[in-house]
Amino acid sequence: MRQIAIYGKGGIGKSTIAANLSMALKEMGLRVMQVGCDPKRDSTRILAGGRLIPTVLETFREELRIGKDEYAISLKDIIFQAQSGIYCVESGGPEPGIGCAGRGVLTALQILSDLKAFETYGIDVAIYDVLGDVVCGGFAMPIRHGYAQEIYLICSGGFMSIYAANNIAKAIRRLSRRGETGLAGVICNSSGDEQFEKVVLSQFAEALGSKLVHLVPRSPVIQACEVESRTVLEHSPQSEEAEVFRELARQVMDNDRPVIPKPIEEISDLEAMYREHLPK
């Protein structure tokens, strides 16, 4: 089973092109599970049609658990299949105030592997789309425990996006562990600038030991999709757009090689070499 994990800024397009990658893939045959590691829940909502479905913590902190390998919720509590065939997953978190919802994030995931959910449902993708920067060990989690095996960074052409990323970078780094869990490219998700963006991104990725995978562009047609509740190869698939997408997934199926990252280390080096790309 291929693991791939999403990361990147908050509010940088994670959960768009998660659930536009899990509906390219699914189209390739393949049987995807999306799990959204964020307390906000949104991650698969468009795959499900707009609904936010319940999550596995909040399912969990209503039954009781019976046991050390047991639990009083089954899988059909806590993972639904959308009408595209996509099994949709919600981890949630703790409640408002109360512990690390990166932690809450990884308990999550140890009650989907404790009900041996990907073997029940014969996974052959997992794509995890994980909260925001990593900004505490628990958001770490994933890839501490071998979950995110193959980890893709998503910015923009802004400058705090590629900040967050080579942030990011860092725990990889520190986590990573060669041929088992690693860096596996960057994804830009377009803010206008297309040939900005790809010069100083390429040139990013290289600075990490890594490559720029694919890119999506700004578009009203992906934006009207996400109002629609709808991916983009379910509500356009003749567009441009789906065809980015589609792009993407075999991009990223035949990438399998991730690698453990040289982060930039110098917040001014990562300014030189921003500024090295920007418009005179």
Ligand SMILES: Nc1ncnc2c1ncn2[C@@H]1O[C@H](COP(=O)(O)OP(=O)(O)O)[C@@H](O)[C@H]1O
Given for the second form:
Number of protein chains: 2
Amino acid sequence: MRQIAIYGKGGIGKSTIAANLSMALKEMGLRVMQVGCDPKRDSTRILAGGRLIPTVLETFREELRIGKDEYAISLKDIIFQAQSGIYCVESGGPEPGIGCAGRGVLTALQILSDLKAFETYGIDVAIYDVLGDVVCGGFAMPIRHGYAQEIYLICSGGFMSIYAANNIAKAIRRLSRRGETGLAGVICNSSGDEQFEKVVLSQFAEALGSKLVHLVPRSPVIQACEVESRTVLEHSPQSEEAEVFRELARQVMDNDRPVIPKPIEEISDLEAMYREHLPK
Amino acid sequence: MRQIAIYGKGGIGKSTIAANLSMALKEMGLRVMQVGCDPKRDSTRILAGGRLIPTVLETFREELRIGKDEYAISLKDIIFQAQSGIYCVESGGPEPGIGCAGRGVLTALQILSDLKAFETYGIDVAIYDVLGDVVCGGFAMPIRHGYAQEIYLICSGGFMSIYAANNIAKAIRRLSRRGETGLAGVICNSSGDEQFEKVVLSQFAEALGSKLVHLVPRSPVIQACEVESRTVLEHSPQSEEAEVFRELARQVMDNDRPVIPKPIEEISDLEAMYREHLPK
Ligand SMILES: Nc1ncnc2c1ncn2[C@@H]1O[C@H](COP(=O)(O)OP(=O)(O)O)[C@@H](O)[C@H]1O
Ligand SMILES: Nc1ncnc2c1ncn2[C@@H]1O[C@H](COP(=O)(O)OP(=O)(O)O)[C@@H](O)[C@H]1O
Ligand code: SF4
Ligand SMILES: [Mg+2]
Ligand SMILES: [Mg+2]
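The form predicted together with this ligand is what I want next, because the block you gave corresponds to the form predicted on its own; please supply it.
Every component of the complex follows; first up is the chain already shown.
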């Protein structure tokens, strides 16, 4: 079974890429589970027809409240099969204002494994959609505990998305278990200037010891799909955008050797690399 | 001295509003300090001419590394006066992958108060720009410890921004100290459909026991200012957008009675309220 994690700053397009990637993998005949690991709990919204599904943590809190434990949870309370056949899970977050959101994500992942979710549903690929703005000890737990085995960093042409990705690469280097988890690649979710993005993100990915795996164009079709809560492959199966996600799925399945990244230490070096390619 | 905090989901426009509000307050003759409380450390970028200033936490770590403590930090190492005269601070975040980012923000705020930053610079208004995607115990610390006294929630017409704001309101209710901290209001940073936003955000704000304080239009001028790393008031002082921020500053200064919010308990009720106003 492959465990693939999508990290990147807030609003960069993690959920959009995760949902469309899940769909393309499903089309290849694989059994796919997408696990939202963002307290916003909206990772699987496109897959679930616009619905925000119940979360593992809120279901767990219900059981705790009546004196039971995680083994009282039934898999059908926390795993929802979308019309497409993809299995959807949302970790959820803590009660607002208390507890550790990152720790909560880990708890949710541990519940899935204690309840043998992957085995029960015969899952081939798990896609984890993880918040990447805060690279704290909490949110790095999926890496530390070996869940996020093949990690993709989502970037655009904006400097802050590269800065966030470099920080995540620092966490991967510090926490990944040799041979088990690592950086699988960088994916560009374009903010418009594809020429600039290809050059600067290829250089960034290579500096990390990895590669720019694919570029997803900025597209009104992708935006429209979100409003309709459908993936691009369901909404416009013949479109160029649908083909982009099919190609991404092929790249991801072929690319099974994650590396320990070599992040850029100093922010001034990161800025210098970035400025080099800015149009004069 | 007024301590005003801006909370909201990632990418909603917190830093854009914070920087332009700081500028408008400065124009009113007030001495203003903006403190970025987001590990991305880009809150004061527009104010500092595109530069990412050194953070409190990285400066603190340097001192710790050579066996010193926070009192070895000199204020001029962590507080930078922009050309506009506004004082800029970035809390920064932990070393990636370890430690608690929220706890780090609190540490940075405590260092500012231990070093008597507000007294030394004669600050009238402090603006805290705080990450609101993760409403964990860590990021709620500025509320719990009485720094975030007048809290503004930034929303747009998108449901997820309202969902995030409602979660922050839950944290405020749980943690705010009666009479000291509370919800001061909702600010709309429009995503385009102002008609819909005014209706749904007024209802949401009133349900919380507060009000919709102001609406900032979606505008290419505001976008252009970010690219040039200048506030709207510096870039286009006579523009309608500049006047919007001047009005916001007046509203904020007049509005000094924060409330303990009454957040909407169930997500289904929040969705129902939202759907009521959607165009049929
Ligand atoms: N390639 C793209 N073209 C157009 N819009 C996009 C694209 N990728 C993402 N978006 C839009 O950007 C917004 C943020 O995307 P989302 O996947 O929710 O980000 P994240 O999960 O990283 O917070 C959504 O409204 C989405 O529709
Ligand atoms: N009213 C607006 N009109 C146009 N663009 C905006 C507006 N508000 C914010 N933006 C843009 O949206 C992006 C995100 O804003 P930012 O303030 O960085 O969000 P946050 O601090 O909440 O993450 C920036 O590129 C900014 O220029
Ligand atoms: S470790 Fe991260 S998720 Fe956990 S409380 Fe701290 S900031 Fe929040
Ligand atoms: Mg998302
Ligand atoms: Mg910001």
